[in-house]
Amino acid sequence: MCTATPSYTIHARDHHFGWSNRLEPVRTVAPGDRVEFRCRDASDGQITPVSTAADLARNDPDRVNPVTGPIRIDGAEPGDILKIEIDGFTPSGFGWTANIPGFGLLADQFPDPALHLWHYQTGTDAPMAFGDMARVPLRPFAGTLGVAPAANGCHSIIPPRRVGGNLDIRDLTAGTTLYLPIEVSGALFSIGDTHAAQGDGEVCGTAIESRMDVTLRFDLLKATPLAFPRFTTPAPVTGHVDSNGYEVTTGIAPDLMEAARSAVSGMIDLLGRLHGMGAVEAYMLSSVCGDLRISEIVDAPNWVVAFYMPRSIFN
């Protein structure tokens, strides 16, 4: 939950669907200001508590991943760093995870749509039930935080960039500080794609997508070049799910993508054997709380990718 009083609120109606340095800022803020952003979910509200998997085909793909903003940071110039302190999140209580045909690490193996709807308590960290099969800890964060690129034109929200964007880093949660390189005057910062929980890799292409409000504090590091985003966490990042260890599968191949696919496929099979889960349910659960890790990338010609599933979610 947010505790700091924001200087400004940027409402959800002030949103956009592509990065551009030509967008008019909805507000100018000063270094040191706290700003509350009211973020839409990744479907822009097209998925509701009464949606079904059949509704996914009717969603407008041009409305995917709206971001709230942009705001102008007074004094920001190319070559500076935008420092973003993530104060906290106010979740909505509803979320969804979907297998969207043609999207995700194993899209070729899962061609049919699937949808899981989540309902959770706000103001607590009580885990959410995944049917009667598992309980997933909440860890709200924003999947998309970025500033405008110097390149002209309108650029898709979907791929991440050196100026941030759709990073989908689950550790960008309350207490974390994110640093973004600035390429245009004013920075033109926007945020969205808020998640209630996600595993490293977001393997099916969606997390627990959930509308929420986010409070951030901004500052500038002047004339400090930065090649790519970096961040600082306030505490260990794994203790919320690793109390009972992990089940781990691996993939070994000369290509990291191939190895990652094998590791996730192995986990889907394992969850079916251990817990009787259907394949697409195991795929979606893996996306919201399992972690892909590069275990070895020096012993040519083969690299090792491991997939960690916390055993505590099944207790």
The other form holds:
2 protein chains.
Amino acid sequence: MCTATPSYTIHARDHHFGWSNRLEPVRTVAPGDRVEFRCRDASDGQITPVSTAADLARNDPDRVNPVTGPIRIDGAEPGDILKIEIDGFTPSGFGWTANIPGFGLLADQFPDPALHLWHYQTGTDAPMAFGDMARVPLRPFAGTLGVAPAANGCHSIIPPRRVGGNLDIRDLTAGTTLYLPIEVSGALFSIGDTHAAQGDGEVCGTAIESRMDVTLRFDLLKATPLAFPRFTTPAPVTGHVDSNGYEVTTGIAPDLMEAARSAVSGMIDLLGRLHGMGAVEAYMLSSVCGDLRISEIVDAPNWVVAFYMPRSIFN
Amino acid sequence: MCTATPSYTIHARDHHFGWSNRLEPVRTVAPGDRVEFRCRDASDGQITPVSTAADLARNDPDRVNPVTGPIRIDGAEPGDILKIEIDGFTPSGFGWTANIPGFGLLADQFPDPALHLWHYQTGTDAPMAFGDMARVPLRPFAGTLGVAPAANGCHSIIPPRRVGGNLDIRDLTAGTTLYLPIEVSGALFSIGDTHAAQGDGEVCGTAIESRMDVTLRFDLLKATPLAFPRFTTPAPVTGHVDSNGYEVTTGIAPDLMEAARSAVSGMIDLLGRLHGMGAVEAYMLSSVCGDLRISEIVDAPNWVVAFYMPRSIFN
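Since the one above is the form predicted alone, can you give the form predicted in complex with another copy of the chain too?
Everything in the complex follows now, all chains and molecules, and the chain you saw is the first one.
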């Protein structure tokens, strides 16, 4: 899906596991350059086509979420914006979704490890089968992309920050332009955590985690204020799944987190009743194609969070 | 847009301003009956085509958000579900959007009253002009629909509850089926707060508030557990606005409310820079067609809330 020949390739061996403004850049690129990144998956290859749920506990947690890079953008200074045109993705054909104990929106309700492996056709739009229960369309993107924070030290890769990082925004797909605030000279951009598909929220904590290559084009907007990442996406973001509408559950509470948890719990119950799906399967399927939306955030003291599951995946 | 002749019409004079299980039903209907409701607007007609922002302070707050009803559903008992097929809406052609001091997601940043009046063509899909700045497609729904709570007393109409009420879910449009948990014998259903269009969140606190008539068909699912309202919508929910994609701003914080506020603030700034729009105009436009989504709710301690503004409204 890459649309032009990149000037550089950054190989997957050049990766790191946290954010720091002291990392040595792999390469310096100029504004206007197009760069291909070879990305590892979020398990750093520890989950393979022969892995089982029992293997999850044996994974080395220090190898979670490697990102390829960093690269230095020539002329980038604090207060500039890094403009990133997302050209395209070359997925690998293998992916996984896991319930990792202690992680995820309903971690208290799902204490046991679970693992679903996906094998998909690359180069087609064919949806991926989730057993005989559903079929999930692919929509590749990178979960983690960001620049180095100004604050010194080594910062965990897990939480996103105003400079990006583990954003897990499912609409950062091919054709989209992302704008990140720059905090250090040279920006120091890295990318990884590539996903074949994910819903808004990534509710079980993992998407369809899948190794792939990504091509990006960089530019700078000099001395432009930006509080948080923003992006422009040129086309519908739900057209690949919304043809038959949605099943929607809600949660209503004075706390958005509590409301979100109720909405997702309600969907897990509903998928069990409508489709006979097991709870952890419904939870993982919700994570890869269900969307958390805030329906109402003004009618104090109760807010409404809704969880939208596309009906087309069951056809 | 009504699809069948209703068995009954509930007139707007039969309305109330709060929820109570002691209200005398206007009428008893049977499962399977189709009922037309004539609904007042959320100001109870106090805002008219000649109103100005200065008039907002003179409105009687005891007349906010009248709902037409209640009707009793024959045979409904606590623990049943009220199934509501939303047949259609007959909008009036006039609407308003207001920034009401003290109300809304960014009430602290917008202390002054503002009012935008809308005049739209009924019976067409023509988008409504927002001055010369944007054009907003119509998508009518009822912001408030619910049944009486089991708890005795008179409960404010403002917050939604597990029995529904002021849900402000923009996708409860014609063709959708809503399921509400019933807490009292006879259910005691009422509806109002009709909106010509709204985005997810209703961020400034008001939608395109507009008087209209609504036709619904009722049914009962006996003795079926349901924690919160849910609904099934048979078709895409963003197809009317998403053809050109979105401008998206984000907020990233350990608190979803703080993240949502940052995302909406970022959009107001962006609309000012891209389109020269005044801040309160951008805030009101965001409320009627921008969508709050939770992109990521698992990468502790920071969550990502994104605000999606459809680009098509500016074409």
